[in-house]
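One chain follows as structure tokens, the form predicted on its own.
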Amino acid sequence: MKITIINGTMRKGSTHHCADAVMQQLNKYDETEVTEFFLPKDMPNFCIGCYSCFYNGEHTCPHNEYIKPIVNAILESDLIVLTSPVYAFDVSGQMKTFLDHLCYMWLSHRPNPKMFDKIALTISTTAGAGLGHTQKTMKSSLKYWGVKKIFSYATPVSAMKWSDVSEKKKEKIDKDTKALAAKIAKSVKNAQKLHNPLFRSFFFNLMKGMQKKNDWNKTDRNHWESLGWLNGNKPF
């Protein structure tokens, strides 16, 4: 099992126990292979809103030398996971950015077909609140991107150091984390029959009638041509 890990922040703390925690057990169900990128070291710039991905392709986006390593490696994964603590009831900004920049993988804009069978997870952790939002933040760019099938795992642990959480937390969390991982094997390894999200179904099409009107954006359009979705083919 390809598994890539995109951490939103460069701290080993909660949120990374977890998301070691799970990929110690998926290891007992398939071997597994691990790219994990931590930010900002691996992506160190913010997004600058130039439109360049939208309009001339990804491949102009001034940081692309940062962006293309991570792109390229969430393509070839069976996994992807993305990790960040909780901050002002979100996610870290260099998750934030992070995203941003990947905004041109929309379904609404260039989604690539490679996506449509991928398995994902969330995690976070906080010492108090902010846990919904920062699922949400992280889940909707993962939906946007055509992803099949979305976990998460999301838990207070009441501290702000793993070393000061609770042995009693510790090993609720090493209970949920074995339940989970069960349930990621079974779905990485049933990708391909399992349902089709309906969200995902739905937007397609509504954005596919946009396409066949779409004369502001040839990059986009070229991109939906190219594929054969704009004349009946069917990604899913």
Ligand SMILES: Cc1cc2nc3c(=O)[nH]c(=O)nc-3n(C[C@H](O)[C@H](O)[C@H](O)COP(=O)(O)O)c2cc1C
Given for the second form:
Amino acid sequence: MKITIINGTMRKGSTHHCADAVMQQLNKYDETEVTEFFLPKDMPNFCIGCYSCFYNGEHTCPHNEYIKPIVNAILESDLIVLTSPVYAFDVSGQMKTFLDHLCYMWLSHRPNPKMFDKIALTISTTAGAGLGHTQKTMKSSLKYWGVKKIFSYATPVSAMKWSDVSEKKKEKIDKDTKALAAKIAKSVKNAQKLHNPLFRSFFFNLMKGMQKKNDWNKTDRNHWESLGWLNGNKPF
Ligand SMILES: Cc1cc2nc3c(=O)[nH]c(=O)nc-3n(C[C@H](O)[C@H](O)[C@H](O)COP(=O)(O)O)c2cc1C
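The structure above corresponds to the form predicted on its own; please provide the structure of the form predicted in complex with the ligand.
What follows is the entire complex, opening with the chain shown before.
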């Protein structure tokens, strides 16, 4: 199983420990090949809003040297993992700025068909609150990239660092991640057979109607045309 993890922090703290626990469990089901990125080291720039990815293609992003290897790894994976601690009731700034760079591949622009059978996992920890918002931010991107199934693990740890997390909590994380890994392994194995998310089919068709009328962005329109999606070809 090929896995790409994008960590929304450089810190190997509570969030990373949760991700690590899932990885260790997944290894019991299948041989895993994990590629890990740490933000901001592996993608240090803010999106500058130049719109070049939208209009001229993603290779023209001024930060393509950072974005391209991450996207390539994602596209080659069976499982995509996004992790972030809760900062100010949301993802870390570095995770958000990474997600900003990938808006070009939302269903409303140029979705990559390789995403359509992928499984994803979002992981976040918090001292006390904000997990809902944080998970939603990461899940929205995955959903609009067209990922088929999204799992999530979110837990309050009542601590600022992993060494302060109680033994009871650590045991719970072990137990939870064991159960979660079993479900993820099963989904990855059967990814092609899993049913298509209803929202994705609905939204894809809505966007198809929009792309048929698209005279404002040739790059987006050419993408849909070249894949035959405007002439009856169905990706799922
Ligand atoms: C800048 C910053 C902002 C934070 N914001 C929140 C918050 O809004 N709510 C909360 O309960 N904890 C907040 N925390 C605590 C972390 O979410 C929590 O300690 C988390 O488990 C840290 O994960 P890590 O060990 O992987 O870095 C914040 C921590 C930092 C450093």
